[in-house]
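So this first bit is one chain, no partners, the form predicted alone, shown in structure tokens.
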Amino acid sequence: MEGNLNALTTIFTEFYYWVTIVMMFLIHVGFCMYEVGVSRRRNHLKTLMKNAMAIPLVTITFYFFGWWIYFGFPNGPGITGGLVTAPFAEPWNPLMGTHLSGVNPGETGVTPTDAALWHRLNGVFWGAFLLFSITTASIISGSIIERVRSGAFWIIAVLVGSVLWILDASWGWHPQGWMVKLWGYHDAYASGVVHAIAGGAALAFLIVLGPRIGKFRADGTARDIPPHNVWLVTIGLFLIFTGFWGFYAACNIPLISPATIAGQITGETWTATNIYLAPTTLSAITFNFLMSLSGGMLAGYIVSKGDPFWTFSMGLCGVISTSAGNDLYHPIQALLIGAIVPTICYKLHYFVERRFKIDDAVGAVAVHGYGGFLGVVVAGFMLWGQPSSPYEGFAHINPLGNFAGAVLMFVLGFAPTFVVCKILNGMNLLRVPEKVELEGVDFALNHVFEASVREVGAAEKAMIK
């Protein structure tokens, strides 16, 4: 680091992700909480368990291929360039572990360059990226509970988590994406990138896994199976509320200069901006998100005739839906997209339901898969003609382009999901036998659990003199 201010920068830069990723980790908390409320008593530990286990597989696969899938695709590859060398992302290269300097004697593939950026960054730029991970998969998981293979639900965790969302933010989610460039998209807090791709996976899962015993009656109407404790519904959710807050910073850069962005911004002042390098405020977005929380729950409350599950859920859904713009939303649009798209997402949840039958135990689809989608769709209209992009020659946002991401995201999500579940299904690996269902999946841990009650029980009964 050359100088008293590149170092002050850098290690403001290293703090400040460091934490995002210690509030974000906030989040599945949450999640491991929310998902056990809803469960019911007989399923509440592999519920547990089968969300809580995602975390280490996605760690490790992100950690061998996932980072540098981001920096290697954001051409396509073949759409406006070719593959794109990262390796400083690379698992085997030394700035993917402690490297606390320039290039050392006889040490290859690391540029002083590289050096110069990563050796303090590299670690806490992909613990954030690697919570946004985590969070896609875990999105699906509370859609598929009391009937649901662990081991198959850890599959698409992974295909999801360290393919398929990080593939889609290198296309459009990074400065130089090729959706960027050509379609103008805009999608600053991830309404698609990881909500739509997320919610479009849970679809895909629920079609093919179907729906729990006993949630449709024999005329096809369907049956509430309200959360067993909506007080860890409740908790769990506000842990989500918070841990978002570490999301959204982690998706800003928090001090940079002009000269480093090299694009058209220029003078002398430095600042913070978003994922695309366009300057923000976290001034900006404090106003934004909690304008679209307040609309989204206001909404909620109204249309669910106070229901708690589904008001926390739109409020939510209300911060998901302005994510793509809330960069550059006024806090009335905020507020206004917050309770109007998760009004339609509520809607959407119950006529799919009736419609195809599809049984999603927490409203995943509808919060994040639908309002992402229409969030992404929205910006397009809100900001169109804003530019995507410091650099010159992108394409600006628009109507159009945001459409068309927005499908692509929701699509890379479903397909390739549908297809292993179909696989998985075909081999008996998708669901458990109806005999576990109807028990409980916690069943036998249950019964082990009893008979060690029992047996200490009557122990401590026969030292009593």
The other form holds:
Amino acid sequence: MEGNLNALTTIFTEFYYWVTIVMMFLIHVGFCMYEVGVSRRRNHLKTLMKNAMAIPLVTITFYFFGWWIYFGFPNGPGITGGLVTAPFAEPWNPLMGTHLSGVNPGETGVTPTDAALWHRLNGVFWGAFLLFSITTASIISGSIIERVRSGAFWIIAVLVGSVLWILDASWGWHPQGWMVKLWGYHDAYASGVVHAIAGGAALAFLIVLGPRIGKFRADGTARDIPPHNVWLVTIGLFLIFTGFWGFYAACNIPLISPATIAGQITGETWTATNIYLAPTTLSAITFNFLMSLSGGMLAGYIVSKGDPFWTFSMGLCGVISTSAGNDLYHPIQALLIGAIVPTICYKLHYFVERRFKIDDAVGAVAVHGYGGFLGVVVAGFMLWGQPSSPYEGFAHINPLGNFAGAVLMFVLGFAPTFVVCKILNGMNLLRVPEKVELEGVDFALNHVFEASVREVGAAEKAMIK
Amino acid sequence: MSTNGMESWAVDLKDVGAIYPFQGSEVVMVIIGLGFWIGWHVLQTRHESAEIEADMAADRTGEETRKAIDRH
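Please supply the corresponding structure for the form predicted together with its partner chain (the preceding block corresponds to the form predicted alone).
Once more the chain from above appears, this time first in line as the rest of the complex follows.
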């Protein structure tokens, strides 16, 4: 009976994560629609391909080293211990492929324990984390449209998607992460580990890249560059909302026994947990996801005077700003935080644009960067004193730990991205020439398209009798 | 001190109830939430009225309106 229950739990968990991966793909459908909708007609194709190609690039690099980083670095290394060995996450390990839980004669690098745990879960866990990785990279993509070289973005996408974010996840979004142990860092649905780091990276990229031609008037004030297709933008954001359900579900462990957690939880009650293995429920995140989304959209409608782009974006920001604590908040708390934080982010977006001449085409730094940062900070206060982990000896959740964590997330995105962008800029690989920007980055592709249309049209007309 | 009363997860989950912060203030939170909702309608109505007034003040000749009709 126990064996059957364990098998059922494993297969249920495998299927659960598989479904979240499919749902999270909608985030990327949404991102592509949203970015193309925001870009002007002469930049559509390159805008689409820039975002879309982050998917295969982050996928292969996350297979090669991203997944291993998550398991290798929870101690720093050098902060709470050394590098952790994780053979099951190494790309040459048999558990990184089809496997049926035994150990073949001569099969190296596979222990019976690893095989029993990971044979069905490695692929779906890897896939779920990969979709977080692609999301983190894609967040940057929209802010830099219409003047960036695609190749530069793809290098940064790999850096952020397959190295930086998964490093911070290992530190602050892992049951044994040093930030959780020492600081009581709590960020259940990744306000900081996904959104703040991506916002920090986007800000660094924008500083080095500079604004689009025509964004600022001679007196330094900003011009509005409206989306060419507001319908595509809003449907894209709707799809991101939809995919976000998968993102939230994938942040939970769906079913686990107290014995498996091997902490202090007593009794026999099985539960869902957050990534830190502390109890929560799918109902909790359903309440809080919807209430924070509603708070953001309601506030966004008022502060933006009914602007669809900002109303939807602030809905997203509402969710991001509560994600750090949405495993534990009351729904009305999620509603209010989800309304207040996006309002601050909206104001900050225009302040930073005006004061520092930052041209963020989609407001990604505000929605993800400031929203994620503030979300982590607020959770530190709201959840003050609560246990961060079921394991003994971990620091409790506290404002200082979460504030330091939020700063670390933002800086970990900002600093390396700034350095790499500077290098790319020095090699003239960051931004398209002014002539190409004015023509539109699709100029040559459009000429080929139009020539093809003319040629095939002429051939067809010649057949008319 | 803990905002939800939990100091440790060394408990039997069948004995644990609500785990959100500031338990006991549900009625206050509902009142604040209702205030937020009513306030939203007040602000939205003011904004929409101003927008309609601006629309009424625009296009005195009807030319732009004819163009809008032609655009469907």
